[in-house]
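Consider the single chain below, provided in structure tokens and representing the form predicted on its own.
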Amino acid sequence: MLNLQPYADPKYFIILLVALLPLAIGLYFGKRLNWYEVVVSVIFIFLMFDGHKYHEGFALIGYIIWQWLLVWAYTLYRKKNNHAMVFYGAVVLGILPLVLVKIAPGAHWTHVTSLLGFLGISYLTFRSVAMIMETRDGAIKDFNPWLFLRFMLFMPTISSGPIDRYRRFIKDITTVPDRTKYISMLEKAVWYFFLGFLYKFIISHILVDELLPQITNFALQDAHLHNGWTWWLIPYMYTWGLDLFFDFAGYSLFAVATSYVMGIELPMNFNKPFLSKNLKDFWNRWHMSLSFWFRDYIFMRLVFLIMKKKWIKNRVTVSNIAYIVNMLIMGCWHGLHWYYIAYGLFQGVGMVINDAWLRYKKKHNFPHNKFTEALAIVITFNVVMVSFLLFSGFLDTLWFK
């Protein structure tokens, strides 16, 4: 049976664009073909999880039912009560499937992975947990089961984001852009498709298929002779780090372009991250839907909780603790391996140092010109690449396997 993995090859795009053509025609003439959109989405999701991935399809169905019941129940509860422990319990239950899936490999729970794991569980969890938090805040007051399913199962983003917000998504899905705006969206979609092809199928292909295998072999051979250390780590670091960007940015561009064709203005995920002037600037440009999610739903809430409870009075100390906790959680989200945890700690400490440096610069009136900006970009780029080397897990292979 035909199995279609999102944005994996040119065949997928041909089938996708043919399937979306009636929807695009409808939007051009001012009508959103809701049922047609739903049918197309269901078919593509089915084809993504058919064949040898059928168990992931069943896991997805079970997961959606679980989250549907959880968000619905908490919304009903929130209309009358607002106890903190119930809210925390709902959040824990929301992230529980993801936590079990992340723990399963290290604990050798193969049955848990096969029962609960599926492509995209992380990104769906971010959406549902955000809804619970916004319901607690009062920003979301009602539960619409149909719109909830359309939000959670939005086809272009189901596997790897970008992570949208419920209220923003619902505003788009329940309206139709005027013709001028929709034509502009289609123009952007075409550009994003071509740019995505350049990133993912040309640049990333050269980096990961042509260069990286050779560099990896040289590094392993040289490290074997020099007790785990080799100068080949440097080209490996830059090649792997650049591939991480071009591969993921290409995928994200495809998702955004597809959503634009469907009349949904999905948020962008990358904004020239390698031109960042410091680490905080980098996280405002890199995987933005994820970093903004962690900022809004973990960092800011942790800072608010600590200040509200007056556990720590110094605002700088509170921010520093929140940075490290925030980034450690992000590292653990990627997986419970030492290099992901170390990556999270690296980024957290880096953010603390970054804030201290910015305060020091402001206090001592450091010069600001094109040279200092260029120097800041170069330093930030290299710090990021070192963190990506850690994140890649190659050091684990080089030193412990």
Contents of the next structure:
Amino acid sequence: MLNLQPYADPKYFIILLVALLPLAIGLYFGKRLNWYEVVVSVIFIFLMFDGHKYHEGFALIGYIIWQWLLVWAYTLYRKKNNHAMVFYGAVVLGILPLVLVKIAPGAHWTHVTSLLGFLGISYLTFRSVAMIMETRDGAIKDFNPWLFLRFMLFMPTISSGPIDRYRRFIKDITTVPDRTKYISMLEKAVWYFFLGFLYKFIISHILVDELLPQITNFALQDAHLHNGWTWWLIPYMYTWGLDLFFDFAGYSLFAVATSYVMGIELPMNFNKPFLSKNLKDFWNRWHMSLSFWFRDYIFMRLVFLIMKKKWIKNRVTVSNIAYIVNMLIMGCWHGLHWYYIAYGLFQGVGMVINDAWLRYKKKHNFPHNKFTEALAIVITFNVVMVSFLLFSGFLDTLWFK
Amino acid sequence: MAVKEDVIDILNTIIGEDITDQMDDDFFDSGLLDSMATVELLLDLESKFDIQAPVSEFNRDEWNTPNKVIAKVESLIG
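Next block: the form predicted in complex with the partner chain, after the form predicted on its own:
What follows is the whole complex; the chain from before opens it.
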């Protein structure tokens, strides 16, 4: 049976663009062919989860019904009442399927919870939990069952983001960009597709298929002789870290380009992250839709809560706690392995140190010139690469396997 | 225009410098305001003007310069 994984090979792009052509012609002439778009999306999602992946398809359907009922019920409740405990309960229920799936690998009841998992579950969870939070704040007032489904199941981003926001998305999907704007979106889409090909099918291919297997071999052999230490860790770190960028940025470019063709201005995910001048700057440029999600729904809300309730007075302490909590949750979100948690902790502590440094620098009028800026970029790049080495899980293979 | 002066006062205190000569500068781009300072701003505005300014209302494109913040506060009061 035909099974099409998103953006996996040239065939996919050809089928995708042919399928989207009528939609693009419609948008060019100022009409959004909603039904056509829905049918195409359903077919592509079906082809993602059919064949040997059918159980994931069922899990997706169950998951969507669950979130649909939850957000609907909470919106109904919120119109009449606003108790904090009900809100927290709704958030917990929203996260529950993801938690069950993520802790499953270590638990005894793996065979049960693994049935709940499907590719993209964590990205869908971000979307619905954000809706619950915005509904509580009164920013989303009504539940539109149809738009909810279109938002959750938006085809270009279903498996790995970028993570869009409901209010932004429905503004786009319920209107048509004017022709000048749509043409400029198509131009960008073409550029993003080709940049994505370069990133994913050339650079990432060389890094991960040509270089990495050899480096991994050398590292494992050498570490075996030297009690787990090897200098090969350094090339491994840079190769793996660079590949993480080119692979994921390439994928994100495809998703953004596809959604531009569909007349939706999906947010970008990367903005030259390796030119960041410090860690804070890095998180404004790296996997932006995720880091902004954590900023807006975890960091800012936690700070808001702590300061409003006056639990802690000192603002530096508040922000330090929020950084650590924020980054730890982000680490755990990748899965409950020691190296993901360590990665989260590393980033959290990194942000605390970074903030302290920025305060110190401001207070002491530190010299600022081209040289210090270049040095800052080099240091940040290397700190990030060390964190990616942790994140890669290679240390786990090297030391504990 | 008491609102304007009060907002400027709050911004000056949070940012730690006088912002009256950069009323249309994006303070997220310049790094003058970060997420932490933003929350302080929302809380200060809430208590000063008795308005509801939850985090969801905070759209960076609409709150990124002193003048825009003033306009936002005025619309939330009105």
